[in-house]
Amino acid sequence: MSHYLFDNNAAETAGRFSVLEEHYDPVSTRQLALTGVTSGWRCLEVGGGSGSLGDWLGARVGPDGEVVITDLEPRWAASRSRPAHVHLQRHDIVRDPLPGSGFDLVHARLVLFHLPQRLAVLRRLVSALRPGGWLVLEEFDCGWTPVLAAPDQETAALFERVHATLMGLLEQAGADPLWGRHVFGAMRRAGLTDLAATTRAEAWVGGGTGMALHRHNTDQVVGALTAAGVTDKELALFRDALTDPAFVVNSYPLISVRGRRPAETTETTR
């Protein structure tokens, strides 16, 4: 099974998914709608997490379509009821056979970011598309998360230190914190056409729901952070900063890229 720093069996997972749904689902659904997804399409949602986006796709394609939602740990999505044309399955995109082919649309958000095999997985996702089908990848670029306001310089410096340590842990686990800025080029090299990209970021204020993502992430790996040199006192001050309205950071920029598998000359695309 593929390794993630943020194991989705952990208690912090539900809180993380809640933040992602609130702050990034509106971005993702806009990007998916731009592909023209409509009744009758077959869609694959990779690393579906809580299942919110797969369910949105299910409503969009209707009973004449099909949506397959996959995840290493599908129990979070299994808590939702869904119609018969939306399927949920446990799946490792690195090692398991693809759950079908000829999809009109394949989507993954914050999945390849974590995978050392991300370029090979990208090629697999392209191969799952029908000619003319769309791939939408959405990934963070964690290299631009400046502190926008802080009660003092010490608080800003502490956030930057703890955050940099967390990024180091991600890299050790095989993730690429800067992957978001490389997705467009990687999709172009994979042979996709009609490429387009947008970037979404906003200010996260201490005490707000967005800032809770930093709390859930650091709480889940507190042992690794302390082993890397972050003290208990620093972690306590870090948590205090996340609840202070005087402390504001830039959210993780989400870079959304969409592109099409070239159509065969004998096929008319939708």
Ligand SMILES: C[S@@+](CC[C@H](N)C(=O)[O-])C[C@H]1O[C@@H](n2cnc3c(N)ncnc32)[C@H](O)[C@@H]1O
Given for the second form:
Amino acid sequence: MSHYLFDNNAAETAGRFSVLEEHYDPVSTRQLALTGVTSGWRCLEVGGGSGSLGDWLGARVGPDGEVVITDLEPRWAASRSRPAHVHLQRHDIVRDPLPGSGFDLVHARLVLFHLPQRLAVLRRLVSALRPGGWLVLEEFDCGWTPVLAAPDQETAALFERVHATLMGLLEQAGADPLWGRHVFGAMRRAGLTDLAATTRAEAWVGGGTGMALHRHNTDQVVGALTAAGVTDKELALFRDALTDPAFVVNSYPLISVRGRRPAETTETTR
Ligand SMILES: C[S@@+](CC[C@H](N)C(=O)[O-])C[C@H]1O[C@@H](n2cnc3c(N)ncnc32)[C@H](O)[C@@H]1O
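Would you mind generating the form predicted together with this ligand now that we have the form predicted on its own?
After this comes the whole thing, all chains and molecules, with the earlier chain placed first.
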């Protein structure tokens, strides 16, 4: 099984998924709609988390279509009921056989970011498409999270230090915090055509729901942050900043890239 820093058995998972749904689902559904996904399509939602986007796809394709939602830990998505044409399955996209083939649309948001085998997984996702089918990958670029306003310089510097430490932990676990900026090129090299990309970012204000993502992420790995040199006092000040309306940071930019498997695949896409 792949190592995933934010183990989905932890209590912080529900909070993380609710931030992702509230702030990024409107972006993702727009990107998915741009593929033309419609009644009767067969879709694969990889690492579906809460299942919200798989359910959106299920409503879009209707009972004549099919949606397979996968996740290493499907219990969060399992808490919602869904129609018979939307299937949820426990699945490791790195190691398990693909859960089907010939899909019209494959989507993954914030999954390959975490996987050291991301390029191999990308090739697997392409191979799961029918010729002409769409792959939509949406990933963070964590390299552009400037502090937009702060009560003082110390608070801004503290945020940057704790955040950089968290990024270091992610890298140690095999994640690529800058993966978002590499997705377009990787999809092109995987042989996809009709590539298009958009980036979405917004200001997150202390005390707001977006800023809570930083709280959930750091709370989950407090032990590792402390071992990496962040003191209890710094963590307490960091948490205070996250609830202070005078403190504002740029959200993680979400880079959404879509592309199609060509009718004739080349050797590199297999
Ligand atoms: C940051 S969450 C994103 C969840 C959802 N895609 C979203 O954007 O709301 C990453 C998800 O990928 C799942 N995941 C991690 N490694 C995986 C793997 N090897 N195979 C399938 N899912 C995986 C995690 O369990 C988690 O649900």
